[in-house]
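In structure tokens, one chain follows: the form predicted on its own.
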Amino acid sequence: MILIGEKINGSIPSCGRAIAQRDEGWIRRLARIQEDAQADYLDCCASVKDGELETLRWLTGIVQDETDTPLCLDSPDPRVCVGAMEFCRKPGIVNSASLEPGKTEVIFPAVAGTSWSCIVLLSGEQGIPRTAADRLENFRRLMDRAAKAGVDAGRLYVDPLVESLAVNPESLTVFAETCRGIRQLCPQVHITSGLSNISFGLPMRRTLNLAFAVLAMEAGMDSAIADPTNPELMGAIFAAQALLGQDEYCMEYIGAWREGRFGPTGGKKG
């Protein structure tokens, strides 16, 4: 499982305050604990109304001074994402492109011919499609655009889009069906999601997030924007990998437990 650490995001109230106050120590701590938890990438999202690119310059500078983990540049504005690529010392992920006007036209040419990867959302001109069939049609269109721009499928992280279960009772069903369709059409791509979206507005969110992670992995998801410091989540992920035959002789599961990445003592070996 490829983990994109979710904690450095201005939409999270505590992180948003740290960004607004330019609290360098807070940001360094968030970067450090996620790298120590072995996140593969660190999400960097300023989530500010004004001066987003300059805020990302400050944010990415601090994170890269503290850790060596590559970044996932996160903004709804594709021009900000592309502009922030210049601040990065090594290739990472751009989040994100979609069929919304102006997205792929800006992002795909910027990552083509580089080692950067890109998250692509299966939303369309009219928003999030209701059915798996419509999402898969958007997937085909996005793959066609990526190929024409020279972006290799293996560098794409496809987000089939998960809605809150409180809003759409078929959220997981549609997500899983879309995942399976993507795997049939193009096995080379990665499939990712924001795990916590499934539980928005509901009680005991951690429980729903854990269940969703396991079921989504069974459907073909191999990446997630999530909290790598959550021992319950990490335990569920390593267990799911073993159960799905993705961990020969459970060696990764055993190794992660020995390292204290999950367990009954809250991530400490016990």
Given for the second form:
Protein chains: 2
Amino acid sequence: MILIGEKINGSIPSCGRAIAQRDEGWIRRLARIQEDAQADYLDCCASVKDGELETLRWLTGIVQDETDTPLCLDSPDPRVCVGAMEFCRKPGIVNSASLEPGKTEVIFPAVAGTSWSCIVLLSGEQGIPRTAADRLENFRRLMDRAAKAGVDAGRLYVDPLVESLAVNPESLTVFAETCRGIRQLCPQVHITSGLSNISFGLPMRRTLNLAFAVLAMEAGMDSAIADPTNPELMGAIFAAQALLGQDEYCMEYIGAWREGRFGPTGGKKG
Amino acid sequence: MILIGEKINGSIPSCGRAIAQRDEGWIRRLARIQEDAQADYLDCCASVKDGELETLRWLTGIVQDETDTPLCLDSPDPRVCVGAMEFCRKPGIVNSASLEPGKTEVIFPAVAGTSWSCIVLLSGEQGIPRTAADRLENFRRLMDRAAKAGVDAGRLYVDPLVESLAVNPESLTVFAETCRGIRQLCPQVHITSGLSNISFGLPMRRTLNLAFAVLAMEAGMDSAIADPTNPELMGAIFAAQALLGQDEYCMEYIGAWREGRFGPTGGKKG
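Would you generate the structure of this protein in the form predicted together with another copy of the chain, following the form predicted on its own above?
Expanding to the full complex; the earlier chain stays at the top.
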């Protein structure tokens, strides 16, 4: 599993306050704990109304001063994403492109021929399609644009999109069907997702999020935008990897436990 | 999910001691907490060398005095299972038959034409088959015997069998393939399993057991021999039901949370 640490995001109230107050220590701590928890990328989302690019310059500067983990540049504005690429000392992920006008046109040429990757959402001009077939049609159109722009399929992180189960009882089943379709059409792309949309408006969200992660991995998801410091979640992810035949003789599972990445005391005291 | 409460079992050391000492209070408590946690059946396994039937008479008497939940009579000796049926005030489950000589021959005639159910293990004459194809061949043979004995398919709880992931890295994938095959061949049978064999010899067993439960449910398992008083496990089971489209608009999930069946404080304080 490729983990994109989700904690540096201005839409999370405590982090939004830290960004507004330019609280460098707060941001350093979020970067540090996620690197220590072995995140593969650190998402950086300013979530500010004005001066987003300048805010990202500040944010990415601190995070890169504190850690060596590559970044995932997260903005609804594709020009901000592309503009922030030059702040980065190593290639990361642009978050995100979609069929929304102006997205792929700006982002795909910027990542083509580089070592950068790119998240692509399967939303269409009318929002999130209800059916897997319609999401897969959007996938085909996006892959077509990526190929024309010279972006390798292996650099794409496809997000099939998740609605809350409280709104759409078929949310997981449509997500899983979309994942299986993607794997059939193009095995080399990554599939990623946030883990918390599924539980919006429901109690004990982390219980649903955890079961969602396990079922999404079974359907072919190989990346997640998640909190790598959450031991329950990490335990479920390592367990699912082992169960799904992606971790022979549980070597990674046992290693992660020994390192204290999950379990009440972890293997550190065990 | 049909839950068979696993806690009254002489092979669990504390329960074994209670049985040896005829500690009625201990057994009452195990029965009470599992009924309160809404187990559908209570497994009763004496696990003694001598006097197993008499021990089961004592055990089932106490459990039925304390609760109204039907029993799951659990013995390696099919004659003990069948003999203990007459101690029961209402029909339950016999645990278990298999292709092992003398099992179906004794158990199937005893449950045929009654409201009793029966667990059938897919082990063969040479132990647990490695492949799903071989387990399904055993399933076909057992279904054939059940049909000839007049046992309805809907009264069978098929256990596809689980090895530890530490011994067989394909344990879950073979289990899941077997489940899918069973559902295709005979949709009306139940599929059940213990949840803890998968993690034998590995650390943080409950983490693996929980992910196993979620993935087994996805493959078609609709029953489990498990601890209904484990809130983490119950949360994962209710979450999986909701995610897999078996709980429209999460009504059961929300209800179970309100009743305090999972969650740190449950909905009782929420």
